[in-house]
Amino acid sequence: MTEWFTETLHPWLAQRLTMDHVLFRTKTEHQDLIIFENSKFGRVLTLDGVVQTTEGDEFVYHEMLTHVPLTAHGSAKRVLVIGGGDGGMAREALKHSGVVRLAMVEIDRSVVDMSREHLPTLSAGAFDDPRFELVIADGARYVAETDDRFDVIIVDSTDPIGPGEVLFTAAFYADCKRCLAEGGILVTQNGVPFLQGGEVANSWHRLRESFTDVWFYVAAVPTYQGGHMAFGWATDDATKRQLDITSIEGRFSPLGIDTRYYTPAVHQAAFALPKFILNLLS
């Protein structure tokens, strides 16, 4: 008989992929993770009843919340990931050859562990890379205590609820504006703006108490259901989101990184927005 994995996010609204096999299935310290193959997605990873990446669409994701804000500051060495456990955002971002430096602090190392074992793809050997350092701490709480400053901070985090809704605070905001060196970047997961547009309208004005440029762009990820996803951003350079195609493609293209869904022209475009997310900024 099928198992399915029936995605608990929105109490209107269910997701149901199957479970033809499932690798690994545990209650850490924070969360409820599991971790199963599907026909269609290959290997997802689950936490709390919701769906965080799958081997088939990961790369939407997280190719959008790395090259956009990186290519766009162009000269960015040290990276911070807030979150990321799976390790798919050290490893679009560490393609930079510019980067130096890349912190990631996630909050269960479970997540880490397991997503090293059972989604070696999505790390792909980010977390060998010399440059590479792992920090198993609050993510909050980083951001307020360290001394260190970055150029781009990428919150890769869940939905504002546990132990992601601190990661959607003013104070937050605040303690990543502290983080960053002159001229950076940060960038936020802010959900799917049609089901979950309090993400988005609360993201806006809390975002502004600290920044001069406050904006979003969007991606199609299929597994989170409901159309365009949104990425905050935030910076007090206002240039950096004003750059024209020729300028991106000259910063990005002599990388010479492989991509799937990111490109220069998609990086421009991704910054125009729907009317009804520009609604929710009012």
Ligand code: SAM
Contents of the next structure:
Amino acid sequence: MTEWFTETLHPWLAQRLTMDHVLFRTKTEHQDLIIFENSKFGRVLTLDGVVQTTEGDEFVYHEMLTHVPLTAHGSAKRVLVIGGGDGGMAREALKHSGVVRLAMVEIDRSVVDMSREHLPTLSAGAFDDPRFELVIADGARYVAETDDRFDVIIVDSTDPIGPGEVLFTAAFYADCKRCLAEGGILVTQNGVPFLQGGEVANSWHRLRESFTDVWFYVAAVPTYQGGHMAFGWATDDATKRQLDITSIEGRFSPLGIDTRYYTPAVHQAAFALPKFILNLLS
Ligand code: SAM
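May I ask for the structure of the form predicted in complex with the ligand now, the form predicted on its own having been displayed?
Now the complete complex, all chains and molecules, led by this one.
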């Protein structure tokens, strides 16, 4: 008898994935956590009924939320990841040899522990990198209180439900701004505009309360159903978003980082938004 995982993110649309083998399932202090095997996508992590990441397509999301801001910044040394418990974001960011410190502030230790055990290809050793620091805390509280400064902040959160909700507020974005060094860049997981257009519209207004250059860039992640996923972009240095292809190539290519989605041309093109998304930025 085939067991199905049915996503509960939307009341009017649900994707299903066969759970060929359930590796772990629990209700943590913060959320419902399931890790299972699927014949097409490999191992899948879900939280509170929503697909978080899969071995099959995680590369799109993790490459685009790291190589775009880190290449655009040009000299990022200190990176802050809010959320990111599966370790994929840390894995990709730490491929940048100029990064000397990566702090990952994750609210749910179980996600880290279970991802390390059941999704080892996601972190791929990042958790043991001497530059990596794990902080188990609410990311909103961390940015409100830390005296540390960062060059790039990556919000790799769940959707704005449950513990993730606070990571989509103007107050959180203002605190992220406080934690950014001169020329710093904030990027965010900002939902699928075709199905969650309100998230882009809200972040557009809330980010602009703290930053002068706010935009979005996109990529299609198969298991974040509904077309493009949007990534929030916020900085006070508008030049960081206006690099030409030669500059992007000149910065990224020497790093020798193997990718499966990101290229300098994709980096540049990702900031060209379809009209229906532009219309959300009224
Ligand atoms: N790629 C996924 C997406 O786009 O939805 C995100 C994956 S990652 C597993 C999301 C992480 O955010 C989870 O591990 C969750 O525990 C963490 N998280 C949610 N709210 C948080 C908060 N307030 N502070 C820190 N981490 C949080």
